[in-house]
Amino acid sequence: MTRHLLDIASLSVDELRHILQLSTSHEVISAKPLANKGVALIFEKPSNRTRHSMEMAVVALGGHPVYTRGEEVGFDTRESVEDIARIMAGYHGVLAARVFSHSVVERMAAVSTVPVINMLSDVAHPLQALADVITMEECAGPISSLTVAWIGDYNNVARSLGEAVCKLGGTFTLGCPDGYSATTQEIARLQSFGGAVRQSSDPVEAIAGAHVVHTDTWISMGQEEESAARRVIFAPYCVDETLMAHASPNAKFMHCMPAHRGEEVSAEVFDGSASVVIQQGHHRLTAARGALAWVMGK
C-alpha cells in the first residue's frame, strides 16, 4: 500500500513517532532509500526552507530532487492534476507539492502510484509540524509535559502543530482574535486525538505558564489585501517580552519563518536568548529526511 503524508491528522500516533525517529536516525541517511530516485518538488508557492530542506534530504538519502514551479505543470490549466500525477509517478519514487488547496495533493494521491508529500497547503503543514515537535522535545522535553501556546492567527501552521501536540498528549493552547481563531468544532476535532486544547482572546490568558511559545506572520501569501486590517486587528498579539513575561520561566520562542519583526514578534523576543527559531528551521531538514524514508516504507 502506497503511504502518503498529506497532514498530521491522518497518521496514527505510532506512525507520528516512527517518522520523528526515522528523522534523527543516521541508519537511515546509509541506507539510502532514494538511490537511484528522482522526487519532485512542485512548487505552486515559493519557498525558502522548504525548497533548500527537501532538495538536500533527498540527496542525503541518495536520490536527485527535480524542482519545479507550478506555472511549469499549470494544475488545471495546462493539465489536469490527475493527468501531472500520472505522468510524474512514472518519473519518479516521491511527488511533493507545495500548493494553494489542500484538494491539489489529495487529488494527486488519489491517482498516484507513488508517495505524495504535502509541502504546504491551506489546511497543512505537516513538514512545519515535525520540525517543531522536533525541536520542542530537544529544547523543553517530551511533548506530553509541555503547554504549547499559539498566539495569532489560527492558519494552517497553527491547525498541523495542533494535531501533532494533541496526539503527543501535550496541552495546546490557543490565543487568537475574534473571527481568526479555532471554531468549537474544531477544537473538538483536536481534543479528540488525545490532548487538551485551551482557545482565549486574551494573549496572557493563553500564554500564561505556556512552556513553548509559537507565533506566525499576521499576512500570509495570498492575503496581501487583508494586510491593513490585519494589522489593527492582530496588534495586541504581538509576541514581545512583556506577552513572553507571562510564559513559564525559561520559555521556548517559536516561530516558522518568515518573520517579521515588530510586527507577529518583537525583535527582542526573536533575536533574544529564548528564541530557538534558526535550530527550528534547521530541523525542516531533519523532519524532511524522516517524512521522506518513511513514506519509502523504511
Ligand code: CP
The other form holds:
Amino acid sequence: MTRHLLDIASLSVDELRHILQLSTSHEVISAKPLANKGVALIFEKPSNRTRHSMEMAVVALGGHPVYTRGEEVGFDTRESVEDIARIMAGYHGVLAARVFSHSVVERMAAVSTVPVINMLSDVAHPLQALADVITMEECAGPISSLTVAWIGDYNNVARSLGEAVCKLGGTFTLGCPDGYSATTQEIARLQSFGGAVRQSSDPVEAIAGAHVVHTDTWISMGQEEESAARRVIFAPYCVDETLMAHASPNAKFMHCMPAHRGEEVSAEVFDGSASVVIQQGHHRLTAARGALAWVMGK
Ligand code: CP
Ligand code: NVA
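Having seen the form predicted on its own, could you now give me the structure of the form predicted in complex with this ligand?
The next block holds the full complex; its first chain is the one shown before.
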C-alpha cells in the first residue's frame, strides 16, 4: 500500500519510531531510495526550512527535486487537484505540497499512485514535528520522560507536536488564550494517543516544570488580516526570561521559525543559552530524509 505522510496522527507508534530511526540512519543515504526518481515540491506559501531541507534530502537520497509554486499549477483554478496529482504521479516518485487547506493533500493522496507528503497545511506540519522530536530527544532525553509546554496559538505546528509527544508517551501542556486553545474534544483526541495533556489560559501554569518550551508565530501564513487583533490577544504569552524562569531548571527553548523577536519570544530567550532553535532547524534535513525514505518503503 502507498505510504502517505499527511499528519502524525495517522502513524502508529512503531511507524513513528521507524521514521525517526531512518532519519538518523547513514545506511538510508547509501541505499539511495530515490535513485532516478523525481520529487515534486509544490508550495502555495513561502518557505525557507521546508524547501531547502526537502530539496537537499531528495538529493541525498539520489532523487531530483522539482520546486513548483502553487500559482503555477493552480490547484482547482488552472486544473483540479486530482488532475494535477494524477499527472505528476507519472513523473515523480513522491509528491509533496505545502497548502492552505489540508483537504488538498488529502485529495492528492486519494488519487495519487505515489506517496504524498504534507509540507504544512492549516491542520498539520508533520515534518516539523519529526524534527522537533529528534531535537528534544537529543538535548533533553526520551520524550516519555519529558513535559513539553506549548505557549501561544494552538495551530498546525502545535497539533502535530502534540500528536507526536502523546504517541511517544510524553506530557504535553498548553498555555493558550481562550479562543485560540485546544477544544475539549481536541484534548481528548490527543490523550487517546497515550500521553498526558493539560491546558491553561495562564502561561505560568502551563510552563511550570516543563523540560522543553515551544512556541510559534502568533500570526500564521494566511492570517495576516488578523494581525492587529492577535498581537493584543497574545501579548501576555510572550516567552521571555520571566516566563522561562517558571520552567524546569535547564529547560530548552524551541521554535519552528520564522521567529518574531519581541512578539512570541523575547530576543534574550531566542538568542540565549536555553535556545536550541538552530539545531532544531537543522534537524529538518534529518527528518526530511527519514520521511522520504519511509514513504519510499524503507
Ligand atoms: N518551520 C518551517 O516550516 O519553516 P519554513 O516556513 O521556512 O519552511
Ligand atoms: N504556524 C506557522 C508555521 C510556519 C512554519 C504557519 O502556518 O505559518
